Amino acid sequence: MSGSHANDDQVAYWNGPEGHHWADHEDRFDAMLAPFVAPVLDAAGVDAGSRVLDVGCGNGALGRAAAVRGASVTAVDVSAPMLARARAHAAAEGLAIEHLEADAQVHAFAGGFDRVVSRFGVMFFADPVAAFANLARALEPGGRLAFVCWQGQPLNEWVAVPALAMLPIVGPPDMPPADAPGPFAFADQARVEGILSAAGFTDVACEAHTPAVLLGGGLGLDDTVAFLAEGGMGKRFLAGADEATAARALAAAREALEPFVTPHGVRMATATWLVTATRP
């Protein structure tokens, strides 16, 4: 790893198993959560002539449409595997992007930037408020920040309906507190508002943001209880059951799911944040 870093657990988490199955199935993640790219890029206000920095940039797909707005961008991710493939697309399509291997809560960047925009990228920081501060820092005067971030587990479907079928047959995983880091930690819109005016930002809104994805992008049925069972969720939810146990646990899940099959695959509802804020 390169660089300094106040998130040592999310550096360590990002380039374990996890980071490396983000990246090995990137066209499973990238086609459920395409319905964020352009609402965050035009919440932010991104065309031609931006100048961009994209946080927690993973496979890099969003980075790449700003890039193809004719934004200049710079994409800055803990993850060294998910950079690899990030880098590798953008070179692939003659995109001239930037990616750095940073943690943006502490990375000095070089500033100018008009943009800060992120895909469910900012919701693992120890210290939010100093991160999105850093952020501001980067950030030219006027400049816009938009981001989106899940709103609370029940109210997403593709998280909650296998979740409910499981619990009673492995019992709840062991979760960190709700303002911890990790994909919900943004999920009270209060909290939110009140890190980025803590952060030295303006004009903070969140609007509800609430469409329906593919889980795993539009596998058939069968492969995305595969894909959920070899992810984080599943993994908590798993960690500790017997192969049995395990067994009967998926296939719960997979009648829970089995509503949701449609002829593009397994459609549920999401509930997200869109977040805008200015740099005063």
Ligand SMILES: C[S@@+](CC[C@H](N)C(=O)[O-])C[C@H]1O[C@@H](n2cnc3c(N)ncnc32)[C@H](O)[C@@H]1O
Contents of the next structure:
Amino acid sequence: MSGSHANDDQVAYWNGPEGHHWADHEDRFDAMLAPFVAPVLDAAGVDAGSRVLDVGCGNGALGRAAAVRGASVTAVDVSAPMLARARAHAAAEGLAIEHLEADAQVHAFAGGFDRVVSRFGVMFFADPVAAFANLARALEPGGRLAFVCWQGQPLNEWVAVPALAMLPIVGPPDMPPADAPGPFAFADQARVEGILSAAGFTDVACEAHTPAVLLGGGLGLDDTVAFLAEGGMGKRFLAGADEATAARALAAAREALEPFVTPHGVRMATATWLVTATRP
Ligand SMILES: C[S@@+](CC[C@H](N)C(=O)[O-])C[C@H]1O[C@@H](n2cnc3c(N)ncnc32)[C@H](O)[C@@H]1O
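Right, the form predicted alone is done, so what does the form predicted in complex with this ligand look like?
Every chain and every other molecule in the complex is listed next, the one we just looked at coming first.
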């Protein structure tokens, strides 16, 4: 990827094992995160004729859903393995989506968008105010921004339950500061509102959106635990644990998840913000 080095750490992260984990298990992530697609597109007012920018598009599900509504879509991400999936799906489904491998914080977008959307793809910027100011520039006056981001970890059962089960066995993981780039960087509503206002957006609103999800997208209990262990959170908790300790921690996570097993998979509560704003 050419251009600036504003987010080198995240570029490396999403082109490394975590990016491949998301690409390899795209079906699981898309099944798990399906409840967030329509709410984001509806909040942005995406319909036929919309000119949409999907930020942090990953494997591309949100942008494809916008294209299916008749929007013209550009999808941007820093992750080569996930963009490869996004491109392949769009081609297979006959959707003319433009894909950009670029850092949304600094990329000079051609402009002309009237909707900027994201499903969990905007919490990773080193300089969020600069990034959202850049996205505001990509929007036409009156254009709408809508994205979904996680509220705090304790409110997200799908994280808190396995984490609390593993904690006594492996000890507290090495955690970055709360506002460092990462999935939970936008947990604080006041921080999100401050960032978007400072970036030039108006009518900023954070609405709690709390659908249940199927952890791992509808797997059985053992596969769900294996999926967790392979992902970013599992790796963080198990880093440094020897094999026996890791096995005990995962057994504890399995036991804690058991009450959430349903015929459809491991069903757990989420807490997110559905954030909307306008480019004046
Ligand atoms: C949690 S994943 C979500 C992927 C996708 N939106 C979905 O819902 O499946 C976060 C995505 O943001 C992307 N990302 C992180 N920082 C970025 C940046 N500065 N510019 C563009 N994409 C970025 C990552 O590569 C990753 O694909």
